[in-house]
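Listed next as structure tokens is one chain, alone, in the form predicted alone.
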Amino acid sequence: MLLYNNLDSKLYIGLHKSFGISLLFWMVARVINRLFTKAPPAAPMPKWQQLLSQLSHFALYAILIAMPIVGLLMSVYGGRPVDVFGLFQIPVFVTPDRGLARFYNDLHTDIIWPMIIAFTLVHIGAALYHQYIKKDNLMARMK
């Protein structure tokens, strides 16, 4: 039973890392796309809402890029390469340092993860507010 749990754990963490690196690639692609593709015009709203919208979008992009980078740093400082779906491996490119591995682990799990949850909930809440309370058809911009 212990061997089975260990194999399950290795499979889970391997998939976790693979999806994390995949997220990093997708976010970089999204930022590049955003640089070359014009955004739809801003919906009419007070300046303070527009500023909060821009800040929250920037924060979401930043933390969704930071999360996999910090996870990668946690792994390599822990002396573990990162295998990406069996397609390629990111080798340990730093001198392993357990203290830095723990620092990046804490940042990954205790700071960035709650920030992702918080900003995602704010984002969903704002979308629902615009859709069902203001009824300003803001969500139609996502098409």
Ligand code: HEM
Given for the second form:
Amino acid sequence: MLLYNNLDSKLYIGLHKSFGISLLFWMVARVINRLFTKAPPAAPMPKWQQLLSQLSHFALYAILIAMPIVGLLMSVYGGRPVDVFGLFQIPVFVTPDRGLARFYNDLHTDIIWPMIIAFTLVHIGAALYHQYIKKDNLMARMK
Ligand code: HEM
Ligand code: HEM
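Can you switch from the form predicted alone and show the form predicted together with the named molecule instead?
Complete assembly follows, chain above in first position.
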């Protein structure tokens, strides 16, 4: 039983890392796409909302890119190469350091993760506000 549990948790953390790294690729692709294609012009709204929206979007991009990078750093400083869906491996490209592994672990779990939750809630809250209170059909902009 213990053996199965151990195998399970290895599988899950392996999948966690694989999906995390693939998200990093998607985010980089998205940023490139965002830089080279125009987003629709900002919906009409008060200046403070426009500022808040730009700030939140920038924060979402920053944390969604930082999270997998910090996860990767945690792993390699812990001396573990990162396997991505069995397709390729990211080797340990730094000198392993327990202190730094610990630091990136704290950053991953205690700092950036709560920020992802917070900004996502603000983001979804704003989308719902536009959809059901302002009724300005902003969600159609995602097409
Ligand atoms: C955006 C992508 C990612 C998100 C949202 C994310 C989220 C999380 C969260 C919430 C935890 C804490 C789980 C808990 O202990 O309660 C965690 C742990 C962990 N993550 Fe990630 N992660 C991401 C990417 C990665 C990547 C790319 C790697 C490694 C290559 C990684 C490696 C780890 C490891 C090793 C742990 C366990 C740390 C420990 O045992 O204390 N993560 N992750
Ligand atoms: C109920 C779920 C969600 C809804 C209804 C929603 C809605 C939207 C809308 C309407 C936009 C376009 C905003 C505009 O053009 O001004 C957008 C953009 C975006 N969303 Fe979401 N979203 C949801 C979940 C998420 C989640 C979970 C994340 C990531 C954690 C996320 C990240 C982003 C990012 C990064 C953008 C791009 C902003 C930009 O490039 O300007 N969204 N979302």
